[in-house]
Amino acid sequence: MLFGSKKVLGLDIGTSSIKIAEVDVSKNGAQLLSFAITPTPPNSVAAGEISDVTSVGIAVQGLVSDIHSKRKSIATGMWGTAVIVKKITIPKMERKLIQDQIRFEAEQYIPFDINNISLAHHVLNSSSTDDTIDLLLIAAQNELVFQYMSVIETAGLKCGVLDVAGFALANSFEANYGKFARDVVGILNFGASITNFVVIHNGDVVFCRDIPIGGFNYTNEIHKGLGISIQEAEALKLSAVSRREVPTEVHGIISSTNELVTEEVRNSLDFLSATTSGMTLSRCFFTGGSSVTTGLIETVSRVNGIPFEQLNPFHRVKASRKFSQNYLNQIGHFAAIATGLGMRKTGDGS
């Protein structure tokens, strides 16, 4: 799944926006050289799957043209229900033998037809014993892989790294905050239709899950509750977030949807505990366009009893002088995955 030149452009294809980042990585650290964002063509991406490859490809081509980059190789991150990341334990064996064993293991753990998936794995540093090895099993349906590759080809570019969005999120976190040795750290990226949830322990991603809830749930609830169009509902939601005057009912709907999102996060925390021998988060970072929703972070933090902190993708990753601080503040919630992908080199992705 990996080929192409060393330096890549990070491409994050979301339901409501597409982001591209050019990052330079040297021994002195990482620097953001270019960044661009554009709305995703309507109804072209849903649940991580790309239904209109041509429209998305043309949008990506436009972004690359906007940033005037000479790089032709792309690192992009898949997400959604067609991607599964699962921590498993297998008997200890030589690393070169794991590849043969992994297909057999996948048949037990992955609910897709084994003949129609692309498989990868990552051996975890922590919690292996003398007799066993812990690893992350990563499976993506071939149809999804084909969609992402086709978008990149349509844009006239090459696919250098095909990654998982959650891993790119973890990559961005590590570049900015380092490796937390003892803490179990969660990262929640609240997007338009999905919330990426990643857990890092001892420098490893130990849990990666896409929660099927996001900003569109708020829009849809306002649309149903007030009997107005989706466009009108979206405008009211954005007005509420900007603290502009909206009908009282809108605040009530946002508040009850916050509870719904919180419940989904709670379920994922329970799932984390059940699949990792009782692991619990000591702290959690948040990002994503929907994380600015009024009261959301406060509700999730209060109900789950976990301190939340905003993930700043430019905490240690420096930005070129051409970017104003105001612009960096504006793109901060949207940039984590794209910049995390932009720091990849071909050969080190999943």
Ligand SMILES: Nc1ncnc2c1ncn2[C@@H]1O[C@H](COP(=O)(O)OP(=O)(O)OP(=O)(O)O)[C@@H](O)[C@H]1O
Second form
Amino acid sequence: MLFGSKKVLGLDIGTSSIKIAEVDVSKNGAQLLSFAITPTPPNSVAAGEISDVTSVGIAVQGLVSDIHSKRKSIATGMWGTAVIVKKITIPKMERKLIQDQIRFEAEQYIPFDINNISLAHHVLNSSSTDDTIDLLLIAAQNELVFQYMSVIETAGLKCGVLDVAGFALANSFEANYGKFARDVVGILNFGASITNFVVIHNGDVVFCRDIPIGGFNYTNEIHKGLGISIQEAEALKLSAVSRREVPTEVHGIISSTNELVTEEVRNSLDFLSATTSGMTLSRCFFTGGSSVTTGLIETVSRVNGIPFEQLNPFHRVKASRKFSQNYLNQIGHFAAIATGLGMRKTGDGS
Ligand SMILES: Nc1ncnc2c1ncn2[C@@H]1O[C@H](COP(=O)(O)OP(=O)(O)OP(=O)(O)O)[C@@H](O)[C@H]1O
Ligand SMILES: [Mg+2]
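Right, the form predicted alone is done, so what does the form predicted in complex with this ligand look like?
Zooming out: every chain and molecule, the one shown earlier first.
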């Protein structure tokens, strides 16, 4: 690139909140320079689709002005049902032929109209053999790509990197914990409408899927069970988690929803095993706004028999001294994807 900076701002657009992170990456490691988070404008993001581009664009512009950054380029991560990541095996061939082969493979495996998708791939060197190449096929509906581009343009910025949220989660993990060569590591980011799930093996993402369940399920069950508004239900949920007094039913609803979330995680673990010739997790990290829900991690861990550890996005990534430890603890659950994106460089990624 001739003009402008290659440095990007990491932008994570969620259903419940939008996060932005400015990270400095140097030989000495990575350092968080700025971070900001704001509630997502009501009804503007659903299932990963940005239905109200203008409102989200204005919210992003607000975040960028809050952090006073000079950077003008964005790295963001798509998620939801309009993005599919699938591991496939193709015969060994020259690298330059792979792209054509990918399109052919996508026609068979991706349930979207092939004429309206953007395709990318990432070769998995560690599991490829002499005769075959393993790769991750990444397909996103063009409509979704267009929505993200429009948000960034509305905010007066440029799109430097368009990534997949799950990959950014893996990037944050690696920057903080390194490559776990022997382990099969799972990471679950419990959000509002979805839970991003990625699996890393030998330094590669080998599985990436958004599980369609999250914090909103709790809120919605409380809303239905108590006959109160969504806003009231959300407030009651947060009160219950912070041990303030709430109607007893709320605790019951939270534990039954924990079972529901656990069931969904279980299904994804089965799916992982079925699509990777029996891969199982040896350890699992968790993060996300909903991961603090009372009893959630305990239930998921107990039922699936996997030890869970909290992913600290500031384990090795240091934070500028202007941040108090208290603030870092608060944003820690929300920051993994935005910081993982903030460490991308333009021209990076798949
Ligand atoms: N203290 C808390 N206790 C329980 N849940 C919480 C708490 N704080 C936030 N949440 C829940 O976390 C969710 C928001 O987390 P996060 O910001 O990670 O989601 P998001 O990225 O906006 O959602 P998604 O990625 O699913 O679109 C909401 O459902 C919110 O109710
Ligand atoms: Mg999220």
